[in-house]
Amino acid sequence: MEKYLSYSQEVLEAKEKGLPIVALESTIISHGMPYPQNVQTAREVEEIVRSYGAVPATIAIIDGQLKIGLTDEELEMFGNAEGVAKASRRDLGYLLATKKLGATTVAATMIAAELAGIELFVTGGIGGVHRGAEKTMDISADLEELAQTNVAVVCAGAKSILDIGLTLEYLETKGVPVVGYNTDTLPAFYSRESEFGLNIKVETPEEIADMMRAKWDLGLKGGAVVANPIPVEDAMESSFINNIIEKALKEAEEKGIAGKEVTPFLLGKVKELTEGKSLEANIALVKNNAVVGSQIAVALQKNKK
């Protein structure tokens, strides 16, 4: 593994001291937000993690290695660089072999986190089953990763551009726990709730840490989705955002946009149609997830000892 994994000094010291570490993805920097908000948000999220007693590890592919923890200069580079590959499970071998720059998705970040011994990952929203998947079979690799990789993922639910009901069904089939953090329904990214109820509701980081430890102690492979709603003051009204998503989906279909290009296009279109409000909501929910995720990471480290 030493050939393929590289640690920042901060993460290396955290591992040596047994400190809690929070994995963070880099796709949100390269493909999820425009500059300069992407780099600014990445820095602020890392500071939130530190303020709660954990160590941030933003993950990316640089010069043939999975870099666990980025320097400030590397964060800036990923916010500006052109042609950065969007890296999921299928892309890792190729990008490492060719030494191309890669920004890790949820799936790839989970893989790297597990290889580095990190149990908790904070993101905005997970990928899932796309609308119309019964025809296109467009299903994110994130869901398969959640079923087999031992990393808990804190998010604001599934991205609302997806078919949330089918995403939940897929996760249930794969045995992935979907846990509501102080909520009975699955949050819909920009909105605090959806029409889909959840079987598990927890109220403290310690409950989630204990649940994950019991799951992994039993040898049950895979992670969990910790669904943390966007703060009330930043949430968008469901009917408003759904109407805009429908318009964006129609345009994507008319333009023949498919595969891994769909999500960046839709998020960009939603930002345009909401006059930037969706970007503000996205930033707010990522920061909120960092608060909860850091607390869970601290609890996981305590019950590990």
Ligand code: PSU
Contents of the next structure:
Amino acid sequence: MEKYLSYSQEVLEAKEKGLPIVALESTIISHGMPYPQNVQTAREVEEIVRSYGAVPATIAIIDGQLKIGLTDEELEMFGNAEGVAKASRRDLGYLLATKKLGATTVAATMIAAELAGIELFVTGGIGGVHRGAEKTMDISADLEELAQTNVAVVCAGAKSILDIGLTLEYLETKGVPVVGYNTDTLPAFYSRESEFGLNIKVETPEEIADMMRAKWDLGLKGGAVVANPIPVEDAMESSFINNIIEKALKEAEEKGIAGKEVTPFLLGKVKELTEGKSLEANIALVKNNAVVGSQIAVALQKNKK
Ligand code: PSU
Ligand code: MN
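Hand over the structure of the form predicted in complex with the ligand; the form predicted alone is what we had up.
First the chain shown before, then all remaining chains and molecules of the complex.
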């Protein structure tokens, strides 16, 4: 297994010294944001992680290896490359064997993080149950991963390109805790609230670290969704953004978009229809998640015993 994993110098040292590490995904870089904002955001997020006393590990598939931590050159190359494959659980073996470039989704990043011994992962939004899934069966592999892989995922909730209610039902069935960070409802990514209440609300990073430790000490497999609302000053009006999402969904249906293309198509359409406003919100919420995630990683390192 070791031959498929490759650590950056910074992450290697962090592992040796027992420093807290924060995993970061790369689908958001290749499929979620345009160049050069993607690379710039990735760098800024890494800086935020460092400023909170943790070490960033951006994860991607390059040259037949799962890279745990990218160098500046790798990040620049990756963020600018054409035809990077979106890599979820099912794609890992193929992409490693063929040495193609792969951008790890939430599911694949969780797998890599667990293999690397990293307990915390920061992203923007998770995949989930798509609207109309009762017909299309489009349910993100992210949800199954959350049920079986031991990594806590900090996000800004789920976009309403998904069926948020069904996503929560699925997670409940699979025994995945969904924790509101200072919120009673699941945030809807661009906006701070949704109509869906949560069972667990916590106010400090330490509480999250302690609940994860208790869960894992019991041998209960899987991660958790830590839902951290977008900052007030960056949030978008929910009726405005939902209108746009409706338009994007309609166009996806008319064009017959299916499979792994659905999420990138919808994200791209939303960006286009908001004239870039959604991109600004997206960048702001990822940075905000990095702040909270780094603090949780520090607390997890402390309670590791
Ligand atoms: N949701 C977002 N932003 C994203 C994604 C989801 O708000 O960038 C990306 C993540 O990488 C996630 C993936 O893991 O899309 C889910 O894709 P799918 O629905 O095909 O499983
Ligand atoms: Mn899907």
